[in-house]
Each structure stands twice: as structure tokens, then as C-alpha cells.
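One chain comes next, on its own, written out as C-alpha cells in the form predicted on its own.
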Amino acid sequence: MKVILFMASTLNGIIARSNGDEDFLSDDNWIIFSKLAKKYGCFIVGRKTYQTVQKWKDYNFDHINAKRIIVSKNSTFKLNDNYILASSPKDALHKAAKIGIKNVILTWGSKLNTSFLKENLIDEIILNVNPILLGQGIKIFSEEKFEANLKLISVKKISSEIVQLHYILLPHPTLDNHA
């Protein structure tokens, strides 16, 4: 199974304020994380995410037409109808194989991300950069031991404002390799 990390951040690689706040970013990004979730029919968001974005006004995941997984390791936790509770990145990609989902989109949470990556599940990434700097905020990786190496296999003027960089993850020789 593919798994592609989207992610939208400033030019620093925040991809929120300290508070969770995205309001620096663009709305083009969430159209085209839309997009890119209906066109992969799947996508895997962290149980932070999934409560930040159950709140906006304006958007939330009930509207995607994909099959949705969230990633919690509380066993209990409630989500709303046609939503997929997983324990880990391990556990949503076997449930999205059981459902005969064959690329997956990962998207918002650092945490989330960085558990992927440590455990080379990430095939690509797709970056969203947005003109404006942040000293403080949440990063696309969050503060760990880990190391990954990229190719970068295009870039693509989104927007006026946007540049979007496209890698592809390198075999890492002390990482085994996923199915």
C-alpha cells in the first residue's frame, strides 16, 4: 500500500500555531487535500486532528468523499458514523487493505506523522509551501531521533502564492521495508 504524507506549512515547515490555529494558511490547501483524498479514496488523520477539524465552521471531513481513518490509542473513543478508529499507523493501513483501499493520504499531526515515518510507511510526500514564516508552531515532524532521505520528483506552482514540492522516500538502510 502507498501511504502519501499532504501536508500544507509555512516556508519554516510549521504546519500550525502552538494553539492548533491554521489561519495563516491558504484555503486552496484544503481544496486540494480534497482532491487528492477523493482521487486516493482514503485518508488518515490523528485523534487531535480529527477534533480540531470536527470544530471549523467552514470545513470538516464529513464533506470529503474518501474513506476516513483516525488514529487513537484510546480504545473508546467516539467518532461520528463513517469514520474507521485504528490503534496505530500499522493498524489504519491493515484496515484500509481489509476495505480494499490501495493508497492512502496521511495528513495533519505531527506526532502522526513522525510514527510513520519511524516506522517507514511514508512513500511520499507532498508539501504545500506557504509564503510566511512562524518562529513558534507546531511542526510537519515532531522533535524525535529519526532520519529519512528524499528525492524530489517535481515542484508545481499551485498558486500566486504556493509552491508545491513533491519527494518520493529513499530505502533507508536501517529501516525495513513495508508492503
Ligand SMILES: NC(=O)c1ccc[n+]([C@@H]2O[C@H](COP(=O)([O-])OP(=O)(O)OC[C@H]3O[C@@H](n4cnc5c(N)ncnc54)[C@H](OP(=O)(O)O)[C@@H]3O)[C@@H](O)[C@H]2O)c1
Given for the second form:
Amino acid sequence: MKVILFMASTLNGIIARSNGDEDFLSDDNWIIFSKLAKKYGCFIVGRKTYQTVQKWKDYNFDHINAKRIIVSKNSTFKLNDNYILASSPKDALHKAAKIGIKNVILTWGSKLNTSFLKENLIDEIILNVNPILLGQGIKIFSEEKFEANLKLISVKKISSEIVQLHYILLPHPTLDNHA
Ligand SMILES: NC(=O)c1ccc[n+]([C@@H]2O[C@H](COP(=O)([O-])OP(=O)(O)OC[C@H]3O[C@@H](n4cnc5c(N)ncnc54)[C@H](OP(=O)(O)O)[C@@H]3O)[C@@H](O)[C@H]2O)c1
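Write the structure block of the form predicted together with the ligand for the protein whose form predicted on its own appears above.
What follows is the whole complex; the chain from before opens it.
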């Protein structure tokens, strides 16, 4: 299965304010995420991201035509209909594989992005860079010891504001290969 991490960030790699707000990101990022999720057929998000997005007025995961997997350690966490609950990142990938998913889009907060990276579970990264710098907030990857080499496969100007970078992860001696 191919695992693609999609994130929208500031120029200095911030994905949300410290309180979780993403007000500095344009709506185009959501539209691009939903198109990618539809194209690849499945998305996986953390429980907090799910709850954040459920509160938004104009955009909602319910409207994305794709399989939807939410990860939480709470096995009784109540989800809307048509969502699949997974107990860990690996369980999420396992459940996606079981329903025949070939490609999956991930979008998490920084800790889970880092644990996926450290477990060598990410094959590609698509990053929408937005024209703002923020001194504080949640970073794409949390500050931990890791190193990964990437190959840039495309750079696209998506709108007057967003540049999209698409990378594949190269094998690295400090990361085990999950393939
Ligand atoms: N700009 C972007 O592209 C972008 C993308 C995604 C998210 N965000 C933002 O980032 C913020 C959320 O980030 P976050 O790091 O706080 O939360 P998150 O990654 O969305 O969710 C964290 C939750 O996921 C579950 N989880 C994490 N690791 C797990 C594991 N190993 N096994 C089982 N469950 C696990 C836990 O849920 P339980 O506590 O229920 O066990 C944990 O509390 C939100 O503000 C969101 O809007 C931005």
C-alpha cells in the first residue's frame, strides 16, 4: 500500500496554531485535500483532527467521497456513520488493506507524522506551502531525533498563494523499510 502524507503549512512548517486553529490557511488547502482523498480513495486522520474538522461550518469530512479512518486509543469513541475506528496507525493501515485500499492519504498532527516517519510508513509527502510565517504553533514533525532523505518529484503553483511540493521518501539507513 502506498501511504501519502498531505499537509498544508506556513513557509516555516507550522500546520496549526498552538490552540489548533488553522485560520491562517486558505480554503484552497481543504479543496486540494478533499480532491486527493477522493482520488486515492481513503484518508486516515487522528481523533483530534477529526473533532476539529467536525466543528467547521463550511467543510466536513462527511462530504468527502472516500473511505474514512479515524485513529484513537479509545475503543468506544463515537464516530458518525461511515467512519472506521482504528486503534493505532498500523491498525489503520491494516484496516485499509482489508477493505482493498491501495493508496491512502494521511493527515495528522506533528507527533503522529513523526512516528509514521520513524517507522518508515510514509512513501510520499505532498506539502502545500502557504505565504505566511508563524513563530509559534504545531509543526509538521515534532522535534525528535530522525533524518530522512527525499526526492523532489514535482513543484506546482496551485493558486496565487500556494506552492505544492511533492516528494518521495528515499530508503535511509536509520529507517527500517516496511515494504
Ligand atoms: N495543516 C494541516 O495540513 C493539518 C493536517 C492535520 C491536522 N492539522 C491540525 O493539527 C492539529 C491536530 O494535531 P494533534 O497532533 O493535536 O492531533 P491528531 O494527530 O489529529 O490526533 C491525536 C490523537 O490521535 C490519537 N492517536 C495518536 N497516536 C495514536 C496511537 N499511536 N494509537 C492510537 N491513537 C493515537 C489519539 O486519540 P485519543 O486521544 O482519542 O486516543 C490522539 O489524542 C489540529 O488542530 C488539526 O486541525 C493540520
